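Starting off, we have a lone chain in the form predicted alone, written out as structure tokens.
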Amino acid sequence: MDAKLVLTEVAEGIGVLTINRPESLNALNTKVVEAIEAALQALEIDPQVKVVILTGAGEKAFVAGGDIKEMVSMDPPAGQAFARRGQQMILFVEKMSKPVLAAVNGYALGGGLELALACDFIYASEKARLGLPEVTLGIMPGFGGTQNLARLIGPNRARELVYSGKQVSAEQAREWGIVNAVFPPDELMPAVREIAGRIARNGSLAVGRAKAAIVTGLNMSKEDGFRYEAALFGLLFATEDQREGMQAFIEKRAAGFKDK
């Protein structure tokens, strides 16, 4: 992993991963994709990390898209391989046991929006712009955008964004259900850290199982999803955290979870 391409910090149960190519608006090429996934793998196994925040360096962009300079000379096999490599990163984010919050501080276009969509939820700066403009380049979304966006906001609005290639404001994205909340630029990271801290104080085993129930259950029938939820619910009654959490409630004190 090229440490210069991503920056990580861990404090108070929160891991922050910053994509660090501000001179290229944090554009994604193969090396950046590999660096992001490697950093996420390290955060996934770090016992100090309860929740992850993903953001971009600089004031202009979260990720402004794929690196066109790398993509321009690709042939069909190379293009497919690049898409599959990006999808591997996307799927890793979705399957992490720890919640991942996207702090979209600027442009989130193409692969940048696709990466944000893989996160559990998205918070955005008022100056953020979001979209899937690949068709304006003669290609289409390839990092899961056609699948994740349609599942999130429905096929009609997803078609509108994908077919037109247009960008939308952070507020429009919030109205459409892409973004959870919008903040002034200087309030974005403090707000996301506060929300991440709230999550980090909960039982990590419970949060991880809840994430698994949502992510996996979306690909099941409703009845199968109910059964999967019940199974995970039951497993949590074998944990120390369940006993501690309920006893703390009875004793009217803060729970001291140990992730066991």
The other form holds:
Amino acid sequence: MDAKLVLTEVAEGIGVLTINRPESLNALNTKVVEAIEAALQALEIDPQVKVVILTGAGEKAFVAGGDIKEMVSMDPPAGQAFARRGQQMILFVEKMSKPVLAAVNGYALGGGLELALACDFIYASEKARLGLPEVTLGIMPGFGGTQNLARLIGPNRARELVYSGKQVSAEQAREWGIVNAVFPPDELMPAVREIAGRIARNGSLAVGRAKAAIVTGLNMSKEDGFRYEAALFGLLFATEDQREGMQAFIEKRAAGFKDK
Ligand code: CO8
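Can you swap the form predicted alone for the form predicted together with octanoyl-coenzyme A (CO8)?
Then the entire complex follows, led off by the chain already shown.
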């Protein structure tokens, strides 16, 4: 892993992964994609980490997309391989047992928005701009954007964004349900850390199973999703955290979860 392409920091149960290529607005080339995935794998197995925040270095961008300078000379097999490589990273984010929160501090375009959409939810800065401009470059979203955006905001608004390639403001993205909340730039990271801290204080086994139920359930029939939810719900009764959480309620004290 090239340590310079991503920065990670772990404190108080929160792992912060910063994509660190600000001179190119954090554009995703193959090496950056590999570095992000390697860093996420390390955070996934780090028992100190209960929740991950993903953000971009610099003042301007979360991620301004796939690296156009790398893609310009690709042939079809290379384009497909690049998309598959990116999708592997996207699917890893979705399958992680820990929530991944996107702190969109500036442009989230193309592959950048697709990466943010793979996260559990997005908080954005007032100055963020979001969009899928791939068609303006003669290509289309290839890191899962057509699938995840249509599932998140419905096919009509997804079609408008994908076919036009237009950017929307953070506020518009919030109205459409892409972004959960919008903050002034200097309040974004404190706000994301605050919600991450609340998540980190909960039993991580319970949070992880709830994430699995939501992410996996979205791709199931409603009945199968209910069945899967009930199975995961039942499994949590095998944990010390379930006993501790309920006993703490009865004793009117704060729970001390051990992630066991
Ligand atoms: N790729 C490579 N370099 C980039 C990218 C990018 N996506 N975005 C910005 N940069 C570079 C610029 O080239 C520039 O570098 P240099 O100083 O060497 O010229 C530097 O970052 C700063 O950018 P600008 O000077 O352009 O900054 P501005 O503030 O003027 O503009 C914008 C900011 C509006 C964000 C502008 O940079 C822009 O439009 N960028 C491209 C946005 C875009 O089209 N993104 C989608 C890319 S395609 C994609 O994401 C597909 C992903 C799925 C892949 C599927 C597999 C193939």
